[in-house]
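Single chain ahead, written as C-alpha cells, the form predicted alone.
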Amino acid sequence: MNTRYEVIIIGAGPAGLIAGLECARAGLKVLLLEKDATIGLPLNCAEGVPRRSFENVITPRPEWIKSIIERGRLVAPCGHHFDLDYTRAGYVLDRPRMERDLAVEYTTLGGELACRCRAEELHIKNKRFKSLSIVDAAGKKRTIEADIFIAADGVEGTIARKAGLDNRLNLKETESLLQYRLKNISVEPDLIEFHLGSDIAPRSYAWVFPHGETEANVGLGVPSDINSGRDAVYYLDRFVARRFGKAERGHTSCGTCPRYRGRNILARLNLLVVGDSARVLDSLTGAGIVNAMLSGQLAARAALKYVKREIATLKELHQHYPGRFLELKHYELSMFLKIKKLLVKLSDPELDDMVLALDEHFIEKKVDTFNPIAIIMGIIKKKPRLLKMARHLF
C-alpha cells in the first residue's frame, strides 16, 4: 500500500466496486478499501434488481443471474392476490459472484484493493480532506493521502458522519430486515411475491425472490420503532411455515434498511458519499443495489474531472456529484418515500382495497413500464375511500 493516491474509496460493495472500476478504467491511481475479509460477503440483500436501470449501469454476465423476473404477485391480507406480467422486469442476482468478478476486473485494470482494512477518520488541510487514517490487515495504523475520497461504506458506515455529514438513523427511519435462503422448495423462477398484512409483517411486507426453481430468498421487514411484542424471527418463521411448510434453511441474513434522506448527506468538500451510506435506497421496496451502483458511477466520473483538473472548484465538483445523481433520482426516491410513509398507515382492510383496486386497474394484467403516481390515481378512482392516499402524496 502506497502513502498517496488520486482517489481512495472506502467500501467494496456495489457502489464502491463500480466507482473503483470507473477510476481504474480512466487510469487513475485508486485504492479500494474493504473492512471484511472477502468481497461479496457477508450477504445482507434480497439480490433483486430492475432490469432496465441495472443494464444502464453495467452489462450483466449470464453467470450473475439466478432468475429472470417476468411476473409479480401482490398478496392482500385477506388472501386475494394480484398478478401482473412485466416482461423482463428484473433479475435476481448471485450478488457475491457479481462482486467477486467486479473486484477481479478492477484489479486487472490496475486498481489496488485492500481487504480487512478499517477506515478510521478523514483529516482536513487547507479546506480540503487531505488524508485518511486506517487500520490495515495487520492491525497497523497508517495515514494515506488522496485528492478525493468516496465513502461507500454502507448503512453502518461512519466516515461520512465523522466528516461532518449527519447521516445518523433514528428508529422511525429504519426497518429491521431478516431473510432466509430456503432450499428444496418449489417456486416459479420468473415470479416474485410480496405479501402484505399486519399478521405477516406489520407496516411492511414479506417477499419471495426465486433463485431458480428450488431455492429462494425469503424475508421480511419490521419497522424499528414498532412495539408489537414480536420480533422479525417470529414473523418470518411463521410466514415460512405457512407458505412453504417444512423447508431447508440455508444462509440467514439480517440488516437495517434506511429510508431516503435527500440531498444534504451526499457530499462535503472533496468527500463524495454513495450507496447505502448516502441513504439512496428505494424507501418503498428497500431496493438499493442499482442506486448504489449508479451513485458510485457518477461520483467516480465527478472525481475523474476533479483529479484531471477539468473542474477547479468544490462547487463545480458538487454540480457533477451529487448534482447529476439528484437530477436523475431525487424525484423518484422522494416519491417512493412518500408512498412508503402512506402505506404504513393503511389498515388491513385498506390494503385489501388497494390490492383489489390494482386488480381492477390493470385489466390486461400486463405492462412494460410503471408510473407509480398514475397507478395510485387509478386505484383511487376504483376505491374512493382510499382518497387519503392522494392527500398524503400531494
Given for the second form:
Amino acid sequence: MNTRYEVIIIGAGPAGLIAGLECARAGLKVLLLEKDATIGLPLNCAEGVPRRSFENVITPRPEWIKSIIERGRLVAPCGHHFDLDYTRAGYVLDRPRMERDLAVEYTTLGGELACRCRAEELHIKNKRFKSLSIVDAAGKKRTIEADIFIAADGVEGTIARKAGLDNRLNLKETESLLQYRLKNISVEPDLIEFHLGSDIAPRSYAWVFPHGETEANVGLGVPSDINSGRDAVYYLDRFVARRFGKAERGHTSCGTCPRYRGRNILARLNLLVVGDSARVLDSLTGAGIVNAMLSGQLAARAALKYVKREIATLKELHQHYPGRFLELKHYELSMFLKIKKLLVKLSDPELDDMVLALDEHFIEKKVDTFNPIAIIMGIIKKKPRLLKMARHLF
Amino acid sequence: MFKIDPEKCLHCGGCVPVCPTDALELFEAGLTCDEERCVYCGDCVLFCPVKALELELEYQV
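Moving on from the form predicted alone, please list the structure of the form predicted in complex with its partner chain.
Entire complex below, previous chain first.
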C-alpha cells in the first residue's frame, strides 16, 4: 500500500466496486478499502434488480443471474391476487458471485484492493479532505492521502457521518427487514411475489424472490418501533409456514432500507457519498443495488474529471456528482418515498381496494414498461375512495 | 450493560446509523458498543431484526 493515491474508495460492495472499476479503467491510481476479509460477504440482500436500469450500468454475465423475472404477483390482505406479465422485467442475482467477479476485473485493470482494512476518519486541510486514517490488515495505523474520496461503506454510513453529513436513521421511520433463503421448495422461477396486509407484514410487505428453480429469498419488513413482541422473526416464521409449510432454511439475511434523503448527504467538499451510505435506495421496494452502482459510476466519473483537473472547483465537482445523479434519479426516488409514506397509512380494506384497482387498471395483464408513478395516478382516478392518496403525493 | 450476541449478529450494520449517539461501530470481527457514548435508549435493540442485541439495566437501591 502506498501513502498517496488519486482516488480512495471506502467499501467494496456494488457501489464501491463499480466506482473502482470506472477509476481503474481510466488508469487512475485508485485504492479500494474493504473492512471484511471476503468480497461479497456477508450477504444481507434480496438480490433483485430491474433489468433495464441494471443493464444501463453494467452488462451482466450469465453466471450472475439466478432467475430471470417475467411476472409479478401482488397479493392483497383479503387474499385476492393478480399477476402481471412483464418480459425480462428483472433479475435475481447471485450477488457474491457478481461482486467477486467485479473485484477480479478491478484488480486485473490495475486497481488496488485492500481487504480487512478499516477506514477511521478523514482529515481536512485547506478546505479539502486531504487524508484518511486507516487500520490495515496487520492492525497498523496508517494515513493515506488522496485527491478525492468516495464513501461507499453501506448502510452504516460511518465515514460520511464522521465527515459531518447527518445520515442517521430515525427509529420511527425505520423498518427491520429479515429474510431466509428457503431451500428444496417448489417455486416458479420467473415469478416474484409481494404480499400485503397488517397480518403478514404490518406497514410493509413480504416478498418471495425465486433464486433458481428450488430456492427463494423470502423476507419481510416490520416497523422497528413496533414494540409489541411481534417482531420480524415472529411475522416471517408465520409467513413462511403459511406460504410454504415446512421448509428447509439456508442463509439468513437482515437489515434495513434507509429512506431517501435527497441531496444534502451526497457530498461534502471532495468527499462523494454513494450507494446505501448515500441513502439512494428506492424507499418503496427497498431496491438498492442498481442505484448504488449508478451512483458509484457517476461519482467515479466526476472524480476522474476532478483528478485530471478538467474541473477545478468543488461547485463544478458537485454539479457532476451528485448533480448528474440527481438529474436522473431525484424525481423518481422522491416519488417512491412519497408513495411509501402513503402506503404505510393504508388500512387492510384500503390495500384490498388498491389491489383490486390495479387488477382493473391492467386489463391486458401484460406490460412492457413499468412506471409506478403513472400507475398510481391511473388508479387514483378510477377509485375515488383512494383519492385521499393523491393529497399526500403532490 | 449492553450485550451483543456474536452468534446471532449477521453484520448487517443497520443498528449503526440508528444509534443517536454514534456509540455503535461494525468491525470485521463484529459489532462494538462504546459504553461511554451509549445512553441506553434501546433503539438498536428494537431495530435488530435477529435479536442479537440486549440491554440489561441494573438498578441499585
